[in-house]
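In the form predicted alone, a lone chain appears below as C-alpha cells.
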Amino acid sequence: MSHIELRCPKCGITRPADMSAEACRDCGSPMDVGYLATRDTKGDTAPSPVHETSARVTLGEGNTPCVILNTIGGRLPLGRLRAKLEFLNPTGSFKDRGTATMLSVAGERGVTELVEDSSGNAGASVSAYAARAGIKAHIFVPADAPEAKLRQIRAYGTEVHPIAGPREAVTAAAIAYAQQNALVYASHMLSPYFAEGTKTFAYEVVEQLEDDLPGHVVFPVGNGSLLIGAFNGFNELLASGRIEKIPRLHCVQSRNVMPLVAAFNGQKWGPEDAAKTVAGGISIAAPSRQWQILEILRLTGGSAVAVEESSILKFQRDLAEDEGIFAEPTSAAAFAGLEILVDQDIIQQGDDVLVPATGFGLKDEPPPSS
C-alpha cells in the first residue's frame, strides 16, 4: 500500500498516486503530494515520495553550502547576506534537488520514456537523472535557448526538440508530443514530485544555520518551483517544532516578464506585454502555479518586485567580481531585488536575508561589452 497520494492544495481533492502531471479534476490546481503515513524523523528529514531507498536516483545532489557576502552585503547594508550556491548542485542548477525525486518515482513505477520543456536548466538536468535511471528523455526546448544550455542537454543523449515562439508553445509542443505517443509529461512546473523534492532546500538551512536563520529568503521565481518547495519545508519544520517562525520569502521577477509582481502588487500586466529577458530561467509569462505562489507570500509577509534588466547584469558583474561566485542572470535578478527590497524599507539595514543562487553561471553566459 502507497504511503502517498495526490492532494489539490487549493480544494483539498484527492486521488491515487500516479505519475500523471494532470490538474485537479475539481478546480485546475496543479497537485502536490500527500502524505498518508510517514516514518517519524522529529522534523530532521523531508519525508520522501519515494517507496524504498534502493529505488532512489541521485548524483550526489543538495548540500549545498551557504556563504557569508560580505562586500555586497555590507554595501547595502544588511546585518548578514548569505548566499546558498545552488549552482553546486551535480548540473548546476537548484532543479537536481525537484529532478531526483521525480525521476526516483517514475523508475519506481517503470517509467522507460518521458518528455519535458524547458528553458535550459530544468532540462539539463532532467536529462542527466534519466540517463543515471536509464530512462530515455525528450526534452523540448526554445528555438533561442542559451547554446551552453542545449550542449549540456544534448550531453546526455537526450533527444532535444527545438520549438519556435514564445515559451508556452514548447509546452504546449511537448504536451502534444507526450499525448501522441503515450508518454509521461515529466513536467517540472506542474509534477507534483517535482515540487516536493525541493523541499530539501528548507531543511538544509535549518541544518546548516540552527538558531540563526535568516529573516529573509529572497527568490528568483518563474514558476515557482523552489519557492513552493521552500514554504513547504520550514511549514512542515514550524509544525514539527524544530523551527518557531518561518522567514518572510519574496519573490523577484524581470520587469521585462513579471506576471506575479503585477497580480501581487495590483498592477497591469498580461502574456502580451512580456519581452526578452537575460532572466531566462524565471521567463515565465502565465505560471501553472500563480495563485499558490501569491499565498504564500502573503502567508509570511513577503513581497513581490521587479528588476531592470541592466540591475541584473550589474549584479551578475558585482557577484563575481566581488564576491567570487559566478551565477547566472536569473540569479542574479534576486539580488537585484534585494536591493529595491532594501530601499523600499520591507528588508530593514540590518537584517539577515539568504539568497539562493540558483544557476552557475557558465550555463548562462553575459553579452560581451560594449
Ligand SMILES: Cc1ncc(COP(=O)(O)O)c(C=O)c1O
Second form
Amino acid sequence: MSHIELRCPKCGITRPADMSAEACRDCGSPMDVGYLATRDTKGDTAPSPVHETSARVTLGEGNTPCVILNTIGGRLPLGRLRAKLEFLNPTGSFKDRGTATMLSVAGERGVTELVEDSSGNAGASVSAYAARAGIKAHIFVPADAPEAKLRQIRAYGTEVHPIAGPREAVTAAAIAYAQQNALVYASHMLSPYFAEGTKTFAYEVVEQLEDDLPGHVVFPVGNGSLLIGAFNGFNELLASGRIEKIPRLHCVQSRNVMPLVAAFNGQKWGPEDAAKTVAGGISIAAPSRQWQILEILRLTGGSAVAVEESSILKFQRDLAEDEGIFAEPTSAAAFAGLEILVDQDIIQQGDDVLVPATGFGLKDEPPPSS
Ligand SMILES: Cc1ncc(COP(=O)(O)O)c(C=O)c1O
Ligand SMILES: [Zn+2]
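Next block, the form predicted together with the named molecule, ref. the form predicted alone:
Next comes the full complex, and the chain you just saw is listed first.
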C-alpha cells in the first residue's frame, strides 16, 4: 500500500497518488503530497514520497553551503547577510531538489518517457535526472530561451521542442504533446512531487544554522516552488518541535512581471501588462500556485516587492565583484528586492537575512550592452 496520497492544499480533497499533473478537481489548485504514514525520522529529515531508498535518482543534490556576504550585508546594512549557494546543485540551480524527487517517483512508477516545459533551469534539471534514470525527456522551451540553458538541456540527450510566442504557449504545446502521445506531463509547476522535493532547503537551513536561524528569507519567485517547499519544510520542523518559529518569507519579482506583488498589494495587474525581463526564471505572468504563495507570505509575516531591471543587473555585478558570487540575473533579483525591503523598513537594519543564490551566472549572461 502506498504511504502517500495527493492532497489539495486549498480544500483538502484527496486522491490516490499518481503521476498526473492534474489539479484538484474541485477547486483547481495544484495538488500536494500527503502522507498516510510517516516513517520515524525523528523530525530531522524530510519525509519523502519515494517508497524505496534504492529507487532514488540522485546526483548528490542539496547540502549547499551558506556563506556570509560581508560587503553587501554591511552596505545595506544588515546584522548578517548570508547566501545559500543553490547554484552548486548538480545542474547549477535549486531545481535539482525538486527534480530528484519527481524523477525518483517517476522511475518507481515505471515511467519511460515524459514531457516538461521550462524557460531553462527546470528543463536542464529534468533532462539530467531523466538521463540518470534512463527516462526519455521532451523539453518544451521558449524559442528565445538563453542559449547556454538550451545547450545544457541538449547536452543530456533530451529532445528539445522550441516554441515561439509567450511562455503560456510553451506550456500549452507541452500539454498537447503529452496528451497526443499518452506521455506523463512532469511539470515542475504543477507536480506535487517537485514541490515536495524542495522542502529539503528548510531542513538544511535548520541543520546548518541551528541556533542562528535567520529572521528573514528572501526568494526570487515565479511559480513559487522554492518558497512553498521551504515553507512546508519549516512548517514540519515547527510541528515536530525542532524550531520555535518560521523565518519571515519574502517574495521578489521583476517590475516587468509582477502578478504576485500586485495581488499582495491589492493592485490591478494582468498578463497583458507583462514585459520582457532579464530575470527569465521568474517571468511567470499567471503562477499556478498564486493563492498558496500569498497565504505563505501572510502566515509568516512576509512581503512582496518588485524590482527594476537596472537594479537586478547592478546586484548581479555587485555579487560577482564584491562577493565572488556569479549568479544569474533571476537570482540577483532577490538581492535587489532585499534592498527595497530594507528601504521600506520591512527588514530592519541589524536583522539576520538569508537569500538563496538560485542559479549559476554562466547559464544566463546579461546582454553585452547592459
Ligand atoms: C535561477 C532561478 N531562480 C528562481 C526561480 C523561481 O522559481 P519558482 O518559479 O519555483 O518560484 C527560477 C525558476 O525558473 C530560476 O531558474
Ligand atoms: Zn481543492
